[in-house]
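Take a look at this single chain, the form predicted alone, given in structure tokens.
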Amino acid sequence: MMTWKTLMSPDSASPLMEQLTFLHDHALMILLMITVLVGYLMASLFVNKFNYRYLLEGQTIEMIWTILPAVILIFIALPSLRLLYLLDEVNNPLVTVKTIGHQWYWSYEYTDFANIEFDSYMIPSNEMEDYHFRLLDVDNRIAVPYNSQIRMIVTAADVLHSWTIPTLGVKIDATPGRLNQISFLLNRTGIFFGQCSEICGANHSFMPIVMESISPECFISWIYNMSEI
């Protein structure tokens, strides 16, 4: 979860948001070269005294600062490339979970299991205890098993809206009338936080996401549980 002292990312729960992290540190170490590059020379030119007036053109060096900005596109091209088809994969999903955005709540129909569906909205403040979040914890959160592939089938009733998890590097716009599909796996337990990240109307920063990742084992639990409800 995501806190006021949170500089960089948030510690991953899925093997996208691994890879989605190592590609901002690969870039971010190119930019690095770069800026301490070109602050080097900008600097040098303040202190040194050097010309040449009969300087008219210089080949090599055009070709060396063409030709460079290309190659070092291409180092940051080729794993983003890598990762964009890592993430619109679909692998074979163990459990399908349909969400659909609400103004201002979201809906789980489990549609691997009969009748297991449910609203899931925020706790309001004056009916919180010691151990919620405030404006993130919900009173019906979604539970899937971790090691597991899961789909995510994401609509909505009304107007725009995005399901997101930054944990998990997962970020679906739910669209009215359109089916949107995202897989990813959790390799961990917990309880994860997420906000709808698309304005959708007044009480756009009042319908939080809770996820918990438990064992297959408690998963077929709180499924049987769910169903005798």
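Residue numbers count along the first chain shown, from 1. Note that this is a predicted model, so its numbers are computed, not measured. What we label the rigid core is the largest C-alpha set whose atoms superpose within 1.5 Å from one form to the other. Compared with the form predicted in complex with its partner chain:
- Superposed on the core, the two forms differ at G39: its CA moves 2 Å or more between the two forms.
- Once both forms are fitted on their core, the CA shift for Q181 between the two forms remains under 2 Å.
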Contents of the next structure:
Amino acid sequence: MMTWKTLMSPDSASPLMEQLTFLHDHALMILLMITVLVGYLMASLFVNKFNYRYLLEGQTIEMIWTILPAVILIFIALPSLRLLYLLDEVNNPLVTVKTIGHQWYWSYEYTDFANIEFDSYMIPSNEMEDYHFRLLDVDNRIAVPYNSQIRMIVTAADVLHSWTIPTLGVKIDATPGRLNQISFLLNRTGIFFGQCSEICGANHSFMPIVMESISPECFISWIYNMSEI
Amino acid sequence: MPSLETAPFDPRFPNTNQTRYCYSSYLDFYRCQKVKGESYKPCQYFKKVYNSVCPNSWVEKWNDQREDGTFPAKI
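Having seen the form predicted alone, I'd like the form predicted in complex with its partner chain now, please.
The next block holds the full complex; its first chain is the one shown before.
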């Protein structure tokens, strides 16, 4: 989850997010190197004593500083396109979870095997325990099995919302009358947080998303427990 | 212990928008039942898909519409 110390991406919990982080770090490294080079050149211009009144042209250097940026851009474009297509890969999900955005809470449905539905409200600050994260924890978390492809179908019941979990690299709009599908795989256990990402009224900042990644056996017993309620 | 299984990837609906996958499966189930009869087991595939993919509120609304005779499509 994000804290005040999070400057770059949070640690990833999904292979696609890991790749997104790598691409970001790669492109940022190239950008930083160019910035340092240009900064050095400009600083040295301030302090050097070179001058040459009869400067007209320099064909060789012009060729170099035209071709070199094109090459640098190729180095950025190729990994970027690779990841772009990787994000659109087709995969066969193991579990389908539906989420419906309401004003101002999310409701979740697991209807592959039993008809499990529940609402997920933020825990208000005045009802918080010591171990809760303020404005992030909810009463009912979504449980999913790890190392399994999950299909998430996102929609809304009233206005636009957006469902996101940054550590998974997932953000998708919840539009009334439309079912948006997003697929992901969690490669570690843990609790992952997100917040509604489309302005939806007074309590838009107070409808977080909490996902708990558990082993497949625990998931099956969770399904049994939930379907008895 | 149930084995985990859900509606498979359908190449007719490869993109993000799965609204039609849900709606088509719902229609296909009731049309299949009408043509083949209620005890025809292969129709249950469509039911499995629409139960997995469609929100419960949509399914309930459509069921009510079918009972009232106000369902917008032909079954």
